[in-house]
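In the form predicted on its own, a lone chain appears below as structure tokens.
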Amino acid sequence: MNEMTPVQSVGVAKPLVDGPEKTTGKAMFAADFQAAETLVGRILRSPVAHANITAMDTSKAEALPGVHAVVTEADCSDTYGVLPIAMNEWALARGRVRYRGEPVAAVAAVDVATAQRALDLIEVTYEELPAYFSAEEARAEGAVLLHDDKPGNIERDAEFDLGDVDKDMAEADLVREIEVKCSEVCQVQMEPHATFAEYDGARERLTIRPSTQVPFYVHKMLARTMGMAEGHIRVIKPHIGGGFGSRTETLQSDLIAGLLARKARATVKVVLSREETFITHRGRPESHITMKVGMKSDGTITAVDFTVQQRGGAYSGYGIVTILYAGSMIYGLYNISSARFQGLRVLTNTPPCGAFRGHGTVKTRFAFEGLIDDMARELGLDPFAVRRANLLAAPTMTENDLLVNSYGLDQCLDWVEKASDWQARKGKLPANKGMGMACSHYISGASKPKHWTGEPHATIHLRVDWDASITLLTGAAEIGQGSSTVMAQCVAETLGVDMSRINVVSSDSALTPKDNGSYSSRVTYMVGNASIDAAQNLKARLIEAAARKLEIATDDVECLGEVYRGGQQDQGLTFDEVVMEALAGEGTITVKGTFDTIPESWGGRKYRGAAIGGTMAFSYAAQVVEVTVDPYTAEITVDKVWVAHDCGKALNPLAVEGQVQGSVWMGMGQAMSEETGFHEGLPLAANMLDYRVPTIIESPPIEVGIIEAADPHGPFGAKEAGEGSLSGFLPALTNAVADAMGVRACELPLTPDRLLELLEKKARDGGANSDRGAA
């Protein structure tokens, strides 16, 4: 490449801009912080599950020799949460505990020998309550209530009612109904919860390092803990060893390390064990869906008529948002003209649940794949020609106002189905193999965020000085997903100039503009229209330099990237050139970029986005799973995987195929084996040995389709990559499973004990397949 052309960045496969630190063991978790006399701190939790606490005597942890703090709730200002409307959890339980494990005290001593006999010393007196540990316990009659102010123990309650149900459903030529129950799922992220504090108390200023996915988040829930001016703390993320969502909301390891730092007046680490980790995952809420779907003869749907119960935990977290993603998304995938969705989240003795990969979708989404492809089997149907039948056509608004803008289900089905050799080799397998096939999608960030200030939804700005490189300043959090590196691309492509020339400073309070934060898979779309912006802004004020240096109109001025000059004959002025003339007279140049949602209308319609805040754009996914099944152990094995995503246009196609893998993987460990099961309120798996996380060993091949379905509105077109593919991964693999054996799985994850009780029963029933109630 010449120095006349613009270098190009998007659409090329690119190393991650943090890779290098990452696997050079340079990279900075909140764990590998340490400051001269460091404190380590500890958090003392309740034993029991519910219960109210009729005295505590922290004294003689204080007199030891060695503490440093003892904070309370006394310590707390205010409750947090992660919705102004949902703040009823305090960082240190407050007269009453609701799941064991919960925060109840905290120390910060010399070291952990010390800090756990600090803790040992508190005397903390329970008067045990009811516990209920099932969504059906916490909703009998006579139930204590969690909270006041939810009668029934019921956090929310969703539904809605579109179309005409009831005669769209008689109109049909097929009526089916399933009964699905799924495991409550943690995200399992390599790196433990951590947080490392440092009071400076001479300023009454605290510096926080947090395990988070959203900074802005934590700076306005420790403000309103601890009772502080926002301005007096400065919030700086570090590396973060994965997220999927565990770290979506404030943790309140978060809050007890800035109370500790602050009444200790020093610094302060806080590192969760695993099991503390297990306990504040804030993962997938067990859930419990019966679904009714309305089909005619050629496969299309007619109604969908569904209820989902989840076990939410014991605060509100992020269960408000999740139930209603579980109704309000059965929309935006097909053409569904009539669906009643009724949706209740539970308040229970255990631990809070929250977001996680895909939040509120994936178990929805696999009652009604699997329904569908049993239905397609009953009509003597195809199950790529029953999805065909019900696809899209963008752009749409669906019947409960989500937009979309482009849609490449349809290109996603023709490759998975082709890669796959689908026609030729399904129904053909040897014995005990099947395969199976499944679609999902994904927004591309919510319009409402969680605390609205009026601001933009991103915000970029761009620094050059006299050395020419260009500053990125985004409060945007990298979690591992590549945001950083995808931003970077998206100034280099704009500019036409390599991405050597950036340096990208992220989510550090006093030097970066504010952002909402990583989850939603907001990031690429939001945070990559801002970079745009910026970057078009720069290249505006680069010009009017070149101009002037050239004495040519700013018309006039052809912009190759690293060169800038008047016409064909011109040998131009080089990008540092053009930085020079620029900064003459003014120094250091700063520019902002920015981006906003679209309006709340399209085609004379309120566009609200059912509740949920309507997205800028879905992604799209279909996949194929071939399975081989133990008749004997049940153990089932995952031979191969073809997944195709719709990204609207992949900035960087090798983080795209890594997120879309990823995905898949998750997948295959919620419908495998993963599973969060509590004894009394008792965690009975939190550690990484009894808790099944698929290893390499049972990781299948997977190819990745990469479909460009370009967004109209996406940066360069580009729309969610890292969410979309994962929760089509449970209904392919059960439909392959039921290719294989004749079974219908009901129950996650599908355990070898699961599915050998269906296999016993279908033998039983004399070979029949087994009912669609719950395994």
Contents of the next structure:
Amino acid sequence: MNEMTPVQSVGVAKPLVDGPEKTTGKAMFAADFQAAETLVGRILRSPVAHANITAMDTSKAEALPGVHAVVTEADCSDTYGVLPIAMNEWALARGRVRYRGEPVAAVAAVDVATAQRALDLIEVTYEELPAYFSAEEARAEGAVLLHDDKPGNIERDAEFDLGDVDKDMAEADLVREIEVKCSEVCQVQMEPHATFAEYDGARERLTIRPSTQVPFYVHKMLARTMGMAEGHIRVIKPHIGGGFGSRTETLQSDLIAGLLARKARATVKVVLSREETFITHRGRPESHITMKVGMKSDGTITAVDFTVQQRGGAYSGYGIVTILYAGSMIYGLYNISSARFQGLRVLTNTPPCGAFRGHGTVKTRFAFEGLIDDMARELGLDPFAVRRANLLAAPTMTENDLLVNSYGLDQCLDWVEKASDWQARKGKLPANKGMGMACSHYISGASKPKHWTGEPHATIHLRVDWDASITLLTGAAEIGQGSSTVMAQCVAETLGVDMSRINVVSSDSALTPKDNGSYSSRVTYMVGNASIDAAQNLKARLIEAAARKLEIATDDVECLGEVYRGGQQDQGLTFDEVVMEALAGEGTITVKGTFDTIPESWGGRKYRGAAIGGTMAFSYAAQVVEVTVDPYTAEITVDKVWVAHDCGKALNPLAVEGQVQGSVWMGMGQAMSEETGFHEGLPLAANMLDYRVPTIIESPPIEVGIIEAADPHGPFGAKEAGEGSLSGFLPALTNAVADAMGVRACELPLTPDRLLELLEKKARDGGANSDRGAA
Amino acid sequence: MKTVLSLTVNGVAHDDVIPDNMLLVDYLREKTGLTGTKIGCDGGECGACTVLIDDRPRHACLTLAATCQDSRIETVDGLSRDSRLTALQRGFNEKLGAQCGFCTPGMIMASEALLRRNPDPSEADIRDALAANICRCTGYVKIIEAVQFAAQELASGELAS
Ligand code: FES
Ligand code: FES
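Structure of the form predicted in complex with the partner chain (previous: the form predicted on its own):
What follows is the entire complex, opening with the chain shown before.
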């Protein structure tokens, strides 16, 4: 007789629970919803980058047959924004437009042609103001303020000065500086933004399906903008075609769809074009970084002194958080004590930036890892050795009070060094080929939520009914990252049952418990833990029922997942029988599970904004990139990437690999080809041909090593897997180019023209290595 | 101007009066209600709308429906018959070639066209065949594995779609 064991679900490669819908075309994305008499919503956008709106006349549009609603700022009750302390956007511009393409009015009409004609009939008078497209222009003396309460057009100046930077810098054997400039990049998730909104005029209720990563935030902002009771709005998250931070805050199109549906008292669908999706933006800001590092001759880092300036765009958005991350995350990867940071987030007349994957950390990491690579070369140290000279030892607190409870960077380094055969191959490759490496890390969710209400960070409901199926109700937004699958795995593993018993219902405000959403890699850690907690609570109920039925003590019940029994000889009860017993006299069972962060993880108080960076656990990554450079065209081919990622425990190794590959590859686009760019505020690349997302042709093989430095509080030890390996690609690539060609690239993306310039400069300088870049 | 369009979509015959300027992708999504085919860009940039027209992969967003007179159109919605996933669909599912799934319909149709004309593609063949399809989630690694999985399944005797 086979010995019965609980079914294992965690640590096993699992296809996504919603995979079949996605491969058959049945998955419904927001734009796929259609009801009888669905109206088309369209948005009128500002043709100028900065102006006062002195008059607006919508009467002709309203009179056009087929038009059911025209909305303007007059229909909005309040501002909106993602940070409670910085809500300075209107769904439709009030009094002033601050970037080209900002929504000023919207219409709902019977068809596209009528909606378009109606937009043409809206008359807006603009009185233009000076517009600033670079951080320098916006900061200049006497510049007109974009927002009256933001002197100098500064959204936030952030700073810290920890340890004794000047003393430790003086004690270094080598001090070097670097100056880097990185272009603005956009998420370009495959699904353009779309929202399907139904208004029930008889009951004054709104039901809305937005393409969002944060249904709860959209819910709150809809209520605020529309002046509606939160309880009169139902937000249902459809399938989401990727996010990467592009919709990790409420977007105007979500709010406009709600406003139009209410005014038309009808069903309205707003689908943005790709161009409008680019203009909505919320990508990574253009950044200018200077950095000085002090190093001992053995590679030990003594101090870091750096400045970051970000061109934030026209509104606050996540800006304060982004600039704080750019500083605080210098810590947590290596053993650094003294660091000084000055950050400036500047308001400009360009589309607002947001929280792109790897939020705030990417460009700082790029500067740092490039600089220490050059310093290693100068000191005659191997790039791996210089990283190993600065490892942390967990558990520890960083100088800025970030909790590091688990740390697998050493293992990541070992893995990529071996997999890439670094020691044997580095420096021995043929001409124009090179290898580079870099490390990176990321948080597993911010330990202090933006909306601090005292509620747990995550709540899960599990429902068990007469059919013995388990319904997992979660507010966490499945956006393609596999969160529903991971939660089902956590529940199945805890109960020892097969995953096929579990149905996941994700993000419907009428059914599922509140969740803050899918951002900052919080879901696996926080919602995973809540799932385990819920499953444990359910298991306790089932064990009680089994004990009752078997007439034994609960402690004597042996739970084998599909069977509960009193001992080896006992035939026991099937899961279905246990459920029937548990339901007797009780009815359908619903249990709850929650998760809360511990106070030690909340970040520090040593400087203003020091909570940013506080997390329960960091993921770690190391990667090696191998390139070939065409010396004539300066075109770079990435031949191969080896990446090791410490995710604590790979709950779903298949999904971890997919996330890590996706991250590395997204870093590649940013490093090599992607940039938005504006001319007088007019986007230069608001389409997927001019904005160069890598195609399958130039995308390299990416070999993933999974490292499991279990986190003591993580769900089965797990930490994040979807962001931490992105930022390492950028410096690993430029380090590889430095190895191949002897030039240090300090401006990204490293397009052929930028690299050609560096190569020509090197040739002019008589082959002298311009290692230190602009500094 | 209007046209009477006669064609088959996933094996079903249609006769529809359509405006001359209607795009095939809008015809499929709005007129036949088959929303599996996606729109990811403003025209010809992303491949999400890839369908088969007489076995050839085409951008439905760049094709006027009226030019498809008497054509045989196939979309992702029609691939799995009797609720059984095809080898390609299983490949994309089991190898995680689909994360968010938005590029997936186009990827699968472009791959379907490839496997019909070349049942034993090299990795370079796969890259070539999918060069017009952007995916923003996967980095393409597992998409290549998904197509390889399907080719192997088909070679080992599985029936095509
Ligand atoms: S929708 Fe992008 S190419 Fe057709
Ligand atoms: S799976 Fe999301 S775009 Fe390809």
